[in-house]
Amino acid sequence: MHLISTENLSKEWIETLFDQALIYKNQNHSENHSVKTFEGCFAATLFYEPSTRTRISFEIAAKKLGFEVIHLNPDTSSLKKGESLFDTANTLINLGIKLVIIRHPSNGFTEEFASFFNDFDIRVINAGDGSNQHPTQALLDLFTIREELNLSLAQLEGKKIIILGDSLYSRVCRSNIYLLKQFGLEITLVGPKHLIPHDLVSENHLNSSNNLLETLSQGIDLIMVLRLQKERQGKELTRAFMSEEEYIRDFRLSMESLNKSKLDLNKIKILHPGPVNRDVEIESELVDNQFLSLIDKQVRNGVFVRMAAISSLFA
């Protein structure tokens, strides 16, 4: 089994994973914390795109489980010389790698690469492929939501969440949609018309809006803010539809917009997968607001959810 997408994950598997993540989190607070399930095994990270949180989080998670972690740099590996994916995969197989964690700018790349390992005791985790999927980010988001609201997954049904920003190019958005829908959360995508994936809205029976203040005023429980994916949009698309100044004016989440909407600030929480462009998609004041923002908790929980995800693949 590999972890490529959230689309086909069962409720039972997610429940079990979250139970294990909570065990790891509780163990982390004890003085005798030691999990060496995979001592003597090797994990490889292969990141074709820059990453801070995800890569470090995975490395810590793997090391806490006992893995030795090897970083494969595509720019200094034989891939740069034209080596095929098959030969790269074959090399990892013969070197005895047990776990491969991949990030790539192309949709579907990780699934293709993982197919080379199907007949071997090697597991692959998708750490983000293009604008397609980022399953562990969505899992840690849901884990954080459940923990913060102090509810079971079943009790999340009917909770209202806004996903605000560039949902068209966001792999985090897609992974979260498939995951959150399973547990009955009501999802509204909010952003400029050209940055909302209308096929995804239609296929998944979501709500969408181009008016942030109006949507906030209708009452919500959670706001997930996304950054502008400029590296995927392309300069031409960005210039043609909306300047950064116009985006900030209409779609930046700020304390002013929250106050204008007359939301009860005691009852809402804000998430962001990172990296955060402060004062672009979200006001810096909200990022650092420890009462409203779950961003730091997302980062911390990422280690334990990824530990559980890795363990579950070998169960």
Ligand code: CP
Given for the second form:
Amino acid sequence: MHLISTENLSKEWIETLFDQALIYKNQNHSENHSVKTFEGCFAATLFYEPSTRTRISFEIAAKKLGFEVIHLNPDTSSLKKGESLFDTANTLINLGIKLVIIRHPSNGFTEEFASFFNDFDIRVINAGDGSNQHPTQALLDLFTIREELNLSLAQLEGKKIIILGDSLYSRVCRSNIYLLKQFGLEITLVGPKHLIPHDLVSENHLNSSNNLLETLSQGIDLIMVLRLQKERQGKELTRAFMSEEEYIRDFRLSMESLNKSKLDLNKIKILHPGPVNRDVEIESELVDNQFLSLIDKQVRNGVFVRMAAISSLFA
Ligand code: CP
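If the structure you just shared is the form predicted on its own, then what does the corresponding form predicted in complex with the named molecule look like?
Whole complex next, starting from this chain.
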């Protein structure tokens, strides 16, 4: 089994994964926090796109489990000399790699790559493919929500979450929709019309809105803010529909917008998968607000959720 998407994960698998992540998290505070289950094994990261938190978080997670981690840079690998993806995969198989963590700008690429390893005791984790999926990000988001609200997964049913911003080009949004829906959270996508994935809204019976203040005023529990994915939108699309100034005016989450909506600030939490573009999609003050913002907790939990994700694939 590989971890490519959140679409087909069972509730039981997710609950077991979160229990294990919690064990790793608690062990981390104890003196003997290394879990050398995979001592002598090799993991490879293959990132065709920039990353800070996902790559480092996976590296720490794999090392805590005992893996030696090797970074294969696509720009300096033999892929640049015309080696096919199949031959790259075959080389990794023959070198004895046990775990591959891959990020790629094209939707579906990681799934295709993973299929080369199906007949081997090698697991592949999708660390983000285009605007398609980023499963471990969504898992760590849900783990953080559950922890912060101090509820079981079943008790999250009916909680209201806004996913604010560029949902159309966000793999984090897609992965979260499948995951949050499973546990009965009420999802509203908020953003300009041209950045709402209308097919996803109708297929998954989601709410959508182009009015941030109005949606906030209706009462919510959680706000997940997304950045403008300019690398996928392309300059033409960004310019054609809305300037950045107009986007900030209408969709930036700020203390002023929260106050205007009369939300009880004791009862809401803000998430952001990062990287954050401060003062574009979210006011800088809110990013650093340790009472409202879960951003730092998301990063910290990422290591334990990824440790559990890696372990579960070999269970
Ligand atoms: N959330 C996320 O994927 O961040 P990075 O691009 O820094 O890995």
